[in-house]
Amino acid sequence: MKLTCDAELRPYNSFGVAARAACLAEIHAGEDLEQAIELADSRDLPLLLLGGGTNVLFAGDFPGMVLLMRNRGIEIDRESGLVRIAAGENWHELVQICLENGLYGLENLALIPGSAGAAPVQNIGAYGVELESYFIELELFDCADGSRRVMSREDCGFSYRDSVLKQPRSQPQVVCSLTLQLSREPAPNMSYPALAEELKGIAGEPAPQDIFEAVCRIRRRKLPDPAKIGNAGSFFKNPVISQEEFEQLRNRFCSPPSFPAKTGVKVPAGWLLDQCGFKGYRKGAAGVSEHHALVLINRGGATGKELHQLAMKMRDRAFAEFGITLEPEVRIIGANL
């Protein structure tokens, strides 16, 4: 186990903000995890699990031990379509590897940043597909009691960008690996309007590789590259409102964008924030993308506190304008919410 004390966290978060942790442990195997937790217990340090750091905002320092998942390995059974992935694997690279091996279903989830272990926690989704549809099970280590167990799809309690794994706990639960069931037969999903529009020029039914490339093009147009401009992608979840609330919205706007949801109508948070004038907004080095009002960006030198203050300003403005509460999709560390 590689251990760093008084660790700088700027390299480990895609916003690129400065923050420090009392300790940072790089986890490559199960024994590393157990050793790190024993050390944290001996020093009475709280634990924070970190994967790719692409869905977190450090609004302050973390006074404990950060567990940085770096375990690797992908096992593919082409006959059954089962794929077992170590938590530290890069998600986008996994999607590419599955395509290369003739296993399909994840192509709509291309270019989502972060690690594989974070995928079930967030129940990642994009362009008409959610991880839940392909999920079989995961292996979990509970830092509270040192137990290990396997969790099924039902155990995970998946919902929109959420799971039971995302709920606050005094000690984290660590996803060590996950198993997915993919298809050997292409089954293109073009239910998302923007994706269908992108694929209009394809003669016949698009192949999975066509969908993969189209999703990558759309995401690159809409989202800045974190290697160039600090960001964590979409900052807020798309809110689900009642049909009555949506009718009120439709009375104000001719054709507000919407999508059906299990419990009402889903409205794009980016559209709401755009109506509030936040696209391209900036306050010092903290700002909002010129291309998408849902993406907060670090223009260079912004602090996590400044970005958090901007996010809360956006949330409050949206509520004042529409009576709709926006919930952060990004995990916020070190702030009093």
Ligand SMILES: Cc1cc2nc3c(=O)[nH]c(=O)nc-3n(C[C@H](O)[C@H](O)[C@H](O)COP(=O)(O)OP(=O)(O)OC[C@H]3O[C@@H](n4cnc5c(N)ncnc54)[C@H](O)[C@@H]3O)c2cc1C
Second form
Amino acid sequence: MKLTCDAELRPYNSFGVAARAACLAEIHAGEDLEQAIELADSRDLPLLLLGGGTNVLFAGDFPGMVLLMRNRGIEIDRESGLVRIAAGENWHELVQICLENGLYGLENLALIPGSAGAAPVQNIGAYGVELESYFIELELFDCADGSRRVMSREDCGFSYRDSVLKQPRSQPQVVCSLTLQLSREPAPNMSYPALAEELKGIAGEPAPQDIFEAVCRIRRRKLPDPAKIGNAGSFFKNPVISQEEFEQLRNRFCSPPSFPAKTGVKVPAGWLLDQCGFKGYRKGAAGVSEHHALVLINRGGATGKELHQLAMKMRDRAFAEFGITLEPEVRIIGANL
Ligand SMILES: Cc1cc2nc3c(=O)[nH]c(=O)nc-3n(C[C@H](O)[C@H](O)[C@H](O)COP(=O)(O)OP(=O)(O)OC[C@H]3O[C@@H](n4cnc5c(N)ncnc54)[C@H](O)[C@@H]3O)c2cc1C
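Right, the form predicted on its own is done, so what does the form predicted in complex with the ligand look like?
Below: every chain and molecule of the assembly, starting with the one above.
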């Protein structure tokens, strides 16, 4: 296990903000995990799990031990389509490897940054597909009592950008690996209008590789590359409102965008924030993407606190304007406003 004390966290979060942790442990194997937790216990340090750090905002320092999941390994059974992935694997590379092996289903989830282990935490989703459709089980290590167990899809309680693993806990639960069931037959999902539009030049049914490439093209056009401009993708979840609330919105705007949801109507948070004038907004080095009002960006040198303050301002404005509460999708750490 590689251990760093008083660790700088800037390289480990896609916002690229400066923050420090008392300790940072790189986890490559199960023994590393047990050793790191023992050490944290002996020093009374709280624990924080990180994969790629692409869905977190450090609004301040973390006065504990960061566990950086770096365990690797992908086992592919081409006959059955079962794929077992260690948590520290890169998600986008996994999507590519599955395609190369003739196993399909993950194409729509291409180019989502971060680790495989974090994918079930918020049931990652994009372009009409969510992880849960391919999920079989995961192996979990519970830092509270050192126990290990297997969780099925039902146990995980997946919903839109959520699962039981995302609930706050005093001691984290570590996803060590996950198993997916992919398909040997192409099963293109073009339910998302922008994706169907991107593929309309293709005669006949698009191949999985066409979908993969189309998703990558759309994402590169729409979203800033965290390697160049610090960001964590969509900062807020799309709110689900009641039919009544939606009617009120429709009385004000002739055709607000919406999608049907299990419990009401889903309205794009980016559209709401755009109506509040946040697209391209700047406050010092903290700002909002010119292309997408839902994406907060670090223009260079912004602090996590500044980005957090901006996010809270956006949330408050959206509530004042529409009476709709926006819930962060990004996990905020060390906030002390
Ligand atoms: C440009 C950009 C685009 C994005 N687009 C999408 C998108 O289309 N759809 C989408 O769903 N997300 C999107 N995201 C968000 C992010 O990529 C995903 O949430 C991703 O799964 C986070 O992975 P990570 O390894 O970086 O997680 P981290 O940011 O490191 O952690 C996120 C959370 O998961 C926990 N966690 C991390 N690893 C583990 C583990 N092994 N076990 C248990 N808990 C763990 C952390 O404690 C934290 O609470 C985007 C982000 C960016 C920067």
